[in-house]
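Taking the form predicted on its own, here's one chain by itself in structure tokens.
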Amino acid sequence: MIAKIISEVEKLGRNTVTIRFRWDQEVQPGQFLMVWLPRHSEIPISVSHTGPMKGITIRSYGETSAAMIGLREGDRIFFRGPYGRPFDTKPVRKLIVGGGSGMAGLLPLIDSDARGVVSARTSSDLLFADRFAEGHVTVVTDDGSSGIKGYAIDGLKSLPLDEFDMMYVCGPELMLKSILDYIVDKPIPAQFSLERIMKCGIGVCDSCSIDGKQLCTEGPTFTKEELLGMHEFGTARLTESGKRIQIGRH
């Protein structure tokens, strides 16, 4: 376990924090922590900054996410990792989609040339839109607070997909399913970033299994072709008891 003086935290929203941390540790675009905090569970957040000063985005979720947003500078963080594949960075012409807090595992891919479609439930809920260059992202929202009334999968039916070289996408699962799907029978690669119940981190506990892969292990990255091919993607999942039940249901 590591332990870090936490040297920054940016509010960005009501439940919403950045948690900056110096690090000399190299971290790639995709790859996460396994953040624990005394008297509290251990959950797994993704670095959102992957330079010399270390970050990581969180919402308030859950008990454990909740207690964390409030952790001031000078206090402490512990975590382990990172862990994961990370992303395939190669593709030079990028298309972002990110839904909620999924955002923060895309902001390291984010550059000058990148195009983003950024969704959430209303805009205070938005990520990191204002990253992207003036003109080059799309914003969505499910009640129309703010740019497109739908999700993201209307921001992304609104952009010429032969113009990129690679789509990356993160947010809840049954928002990549639907971006999948429209993608099919589509020539543009992706790769699609998972978020799903993880204990362990290490491949150990199966909690995050998903048609017998790991997430912490062989994810939380897939490609288009290795999630057309799993069956049980944006259909069923694990609980924290173990219990494998239908998405959406709880």
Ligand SMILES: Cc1cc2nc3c(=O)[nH]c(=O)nc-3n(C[C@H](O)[C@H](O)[C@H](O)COP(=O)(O)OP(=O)(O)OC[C@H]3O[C@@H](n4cnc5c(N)ncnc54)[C@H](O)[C@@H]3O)c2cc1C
Contents of the next structure:
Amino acid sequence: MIAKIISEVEKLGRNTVTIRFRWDQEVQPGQFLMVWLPRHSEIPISVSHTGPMKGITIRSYGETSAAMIGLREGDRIFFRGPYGRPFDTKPVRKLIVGGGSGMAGLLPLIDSDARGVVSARTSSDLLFADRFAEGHVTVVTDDGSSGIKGYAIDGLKSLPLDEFDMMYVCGPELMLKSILDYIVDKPIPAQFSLERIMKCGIGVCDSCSIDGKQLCTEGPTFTKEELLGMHEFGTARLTESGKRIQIGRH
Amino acid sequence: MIAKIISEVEKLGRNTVTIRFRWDQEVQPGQFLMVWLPRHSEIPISVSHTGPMKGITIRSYGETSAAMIGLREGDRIFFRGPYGRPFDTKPVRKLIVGGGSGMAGLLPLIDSDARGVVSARTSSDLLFADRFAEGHVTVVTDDGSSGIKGYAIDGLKSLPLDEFDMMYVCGPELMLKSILDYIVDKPIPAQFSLERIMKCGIGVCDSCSIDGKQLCTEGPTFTKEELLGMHEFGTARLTESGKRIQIGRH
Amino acid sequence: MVHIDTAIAGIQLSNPMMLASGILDENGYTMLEILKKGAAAVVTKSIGTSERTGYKPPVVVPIQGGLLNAVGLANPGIDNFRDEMKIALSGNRPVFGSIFGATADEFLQLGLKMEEYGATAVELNLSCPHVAGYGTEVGSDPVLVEDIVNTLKSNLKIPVFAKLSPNVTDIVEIAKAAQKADALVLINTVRAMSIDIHARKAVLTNRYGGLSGQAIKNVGVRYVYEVSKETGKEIIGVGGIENAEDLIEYIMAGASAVQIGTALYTQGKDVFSRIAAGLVEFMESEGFNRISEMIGVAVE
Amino acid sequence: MVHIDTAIAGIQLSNPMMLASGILDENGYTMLEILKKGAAAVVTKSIGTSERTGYKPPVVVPIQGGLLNAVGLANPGIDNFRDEMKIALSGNRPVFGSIFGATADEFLQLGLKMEEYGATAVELNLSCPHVAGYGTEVGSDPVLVEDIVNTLKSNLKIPVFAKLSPNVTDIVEIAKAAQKADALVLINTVRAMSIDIHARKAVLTNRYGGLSGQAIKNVGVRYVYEVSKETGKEIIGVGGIENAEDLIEYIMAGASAVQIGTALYTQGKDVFSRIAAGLVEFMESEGFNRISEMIGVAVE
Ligand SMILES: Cc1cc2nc3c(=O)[nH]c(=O)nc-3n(C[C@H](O)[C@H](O)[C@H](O)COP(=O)(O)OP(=O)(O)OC[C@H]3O[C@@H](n4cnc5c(N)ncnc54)[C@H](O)[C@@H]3O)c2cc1C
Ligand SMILES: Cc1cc2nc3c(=O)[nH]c(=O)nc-3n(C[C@H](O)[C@H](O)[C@H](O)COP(=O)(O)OP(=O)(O)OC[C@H]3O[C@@H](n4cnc5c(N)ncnc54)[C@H](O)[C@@H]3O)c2cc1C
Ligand SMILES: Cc1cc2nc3c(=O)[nH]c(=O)nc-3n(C[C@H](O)[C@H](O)[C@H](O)COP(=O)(O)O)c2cc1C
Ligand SMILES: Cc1cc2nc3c(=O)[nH]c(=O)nc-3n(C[C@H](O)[C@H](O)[C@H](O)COP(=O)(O)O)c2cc1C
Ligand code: FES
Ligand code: FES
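Please move on to the form predicted together with the named molecule, as the form predicted on its own is already shown.
Below is the entire complex, every chain and molecule, led by the chain shown above.
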């Protein structure tokens, strides 16, 4: 494992923090780490800050992420990586669509020109909407507590998709699915970053697979075209035990 | 093991052959191979031809070397290496002193200017005396069947040692010892290549050691100065079992 | 003309390579993909009688020369595995159902289900913890091994493979206890552990784990050789195979076919086609026409 | 201020590293040289009652991740070893005499000689072939191990170390059989083999050999951890140590000192001073002042 001293912990709302640490390793937007919290577990977390002072942004969902957001400056962070296929960042005019903590992995893509759709269940869960240039972001919440009331897709509908070179999407799989369905016959190219259970991060345990591809090595980013051919996308996944279940709304 | 097809076997007298094979590996004069003959044994043999078409020159002493000289064109040769510290070949005016099969490892050093003293028990055991330029070699045999009757040292005595930049010596240890004793207070620099039992060739088994140095990794070449400090040089060695014995004339 | 097809327990394989149990074989679609990538057959993840989530991660740790794993027998339970078998079998290549249990009865129950699901053979994973003995595995008790193998052989129609553990004093004794098996699979992982010196703690949640990959190749070759020599049984070799040379070493030590696991991590999924190409090249240059001519040639 | 000295069985060591048995320790002058290079102590090659030339070469084969060896217990016989001990002891550091035999009586005879020669301790190599059991080692028979250890402990004044083999089903059982030993040495080599696919033959003349080096590091750490946890005994860790991190892993798993063998080949003789420097650096940055503060910290 790589061990680094935490130089800063920034609180982002109620249940989310960004942990910063110096690590001189090239990491590309879209890649992730397997972050280990001894005596808890090891979980996949995207790199939200890819400069020399790296950062990861963690939202508390369960046991391990809850414990991780309690880490403090001076504590150690243990991880392995970087893993995964990064986003292709060459396209110039970017449209960034993030749901919930999915925005963490999209943060490194935000430049002054980027346009964003940031969605969450409720206003206090919105992440990184403030990082876009003024007037460049559309906010959407399930409960309407901020911005448009609805789902990410509702934020997208008002945008001129043909003005972008690439759409980048990250969030719950059903959100990704609804967006893929929406753009399937539109000319905009898109890359999606998926999340599934990840136990190994290196392509051996099969817990993260979708249609025979491993999210951890061949993903987590996939293009629109790649996802279109997949039966399991938005329909089925395996649980921690390996049991096949239908995908429900997170 | 490296396996190569033998392209040629050249007979050099009664009990000595040179085996040639193509091997695109840089080998320096003075280095050796651990040559394996399946169902027999594995023995250290110097590289006598260091160009792309490598060669080793083997004299039959015992079980394995006797079997090796029976190898034929088209057979396979198995070995690992190259091992050992090579000779320093920068010095220009070379004096080459070889006893018996010790000439094999000196062959790559012979250039058109080199001067040689080639010794052997008897005329038919002389090796590579014909590879020196005309008039550049002094032949010595124990029984006087060719050249001077005596030991290598007797061939040396008539030579103007101060005309050489380096002396290179290889042969039985007692021959080396007598030469070292002879040149100890003379200004000529010298490098000696030693032979002891070698079981591993890579510095672990301790069978080839002399004063704590391993012939296979720190030798087999040693300078005059290095040998001068060694108690075991010319006096003691370990047998195959590891038993300490005095060194007798081979 | 070189032929790289082979057979094990009467089952034809288009080449000697199959996917090892526990690596990329929990999801039926992944097994299909591995078959497409050139594996002649796949072995499923080891399946037990009931659903288990296994240990919390870290369950796999990359180390020098291989992997350490302690997945904790995570599996959906045999009843939930029917779909995955169906998907995998749609590849029209052999699918071997790996099963684990603590008693002969558990193994039998699982074996019958695998047979019902259409498994081409069952592979008995004898490396799960032995309830009776402390720190040892089912596979280290020759009486239990014999009971399990014989029970399955008398009740199943499909071939039965017994996968043995290297963590025993005398593997020949265990191999003889498993002699009714149609083939032996050698070896499972070697007991090992990794400590993180900064965390001052074992990395695997289970602390102890199994070592796989290059580090154990020569251990596997040794067991295949010894068991082949002492029992003459058909053997599937496994442990650290990463290239054609490794595969040939196992074949010459007495294996009729091999399994590949950790190399999916170190070499990627093209490992099957790359090894197949290297195998053909070797056989051509060495004058072998069929795999059968190479099996056990080094054994003496 | 960081101190890297440690102690084992009451013997002070200037640092935790000693030379492992069988590597560069047949000639007294070589042992002296290794002490000069920074080893705190040396263990001699294993010596038996009579002179043996061992197997014909190849007796050592370099492989990926380490070495395979089957030297065949080549040794000059205890009576011819007096001189080498004398030379080695002139270095004024501990010299541990390693001995091997097939019976308690042979071990005793050898142990008494080593004591007479001035050995600081004896190390019992329990990995030679067991005459009674086929394919197993003296060290896999707990009754014999107990007999050997107890016989030596009641007759020698110098400390007795028992070096255990990893090639057993249950190492804790063997460690308990050796509980009277002053310290346990873990581990000897792991059974393995290498086949040359062009020669179609095992490379080692003995065919089977022992695997050492990096490939077995995590196996060794595991045994040290398990035995430390289950018996609480003092342990010397050995197997694949090549750098300071490896050494620290063993110490945190419960070893009080370590031995280094194969790294002399992979890293050269400066390995001792390089590891010592790395150890000091680690201890400084992690706030450890003494080795004793690190011993077994990962065991839980
Ligand atoms: C490639 C990748 C990148 C990620 N990046 C981030 C990030 O930057 N920031 C962040 O906060 N989170 C990220 N996640 C999600 C994060 O890994 C999970 O939230 C975390 O594993 C939950 O662990 P836990 O122990 O806290 O919760 P648990 O107690 O394990 O689970 C809480 C709930 O989440 C479900 N769950 C757990 N893991 C996953 C998963 N991987 N996919 C879907 N459902 C899951 C559980 O089934 C349960 O319902 C990422 C996930 C992946 C696969
Ligand atoms: C670095 C090195 C380079 C060598 N280069 C060559 C070479 O180019 N050509 C060549 O013909 N020979 C060379 N030799 C010598 C060769 O290795 C031995 O002749 C060979 O090992 C003998 O093996 P065998 O099985 O034929 O004889 P054995 O039956 O083993 O022995 C025959 C006799 O030679 C003695 N002997 C065996 N090996 C050695 C040894 N290494 N040193 C001293 N005495 C030994 C035995 O004790 C016995 O008396 C070299 C040796 C070394 C160490
Ligand atoms: C992550 C992982 C999980 C494994 N799970 C199983 C398993 O469920 N059943 C089994 O019999 N072997 C299991 N094994 C062992 C492999 O099948 C194989 O015997 C071992 O890894 C050696 O082969 P390799 O070096 O090619 O990986 C597992 C190995 C790994 C690395
Ligand atoms: C060439 C060689 C010879 C060995 N001879 C002995 C021996 O005589 N007695 C013994 O107890 N161990 C012997 N060993 C085992 C080592 O002492 C050690 O336990 C093992 O090599 C693991 O440590 P390493 O990985 O640091 O080499 C030998 C190992 C090697 C490589
Ligand atoms: S997380 Fe294990 S295969 Fe992707
Ligand atoms: S031949 Fe083994 S140390 Fe030199």
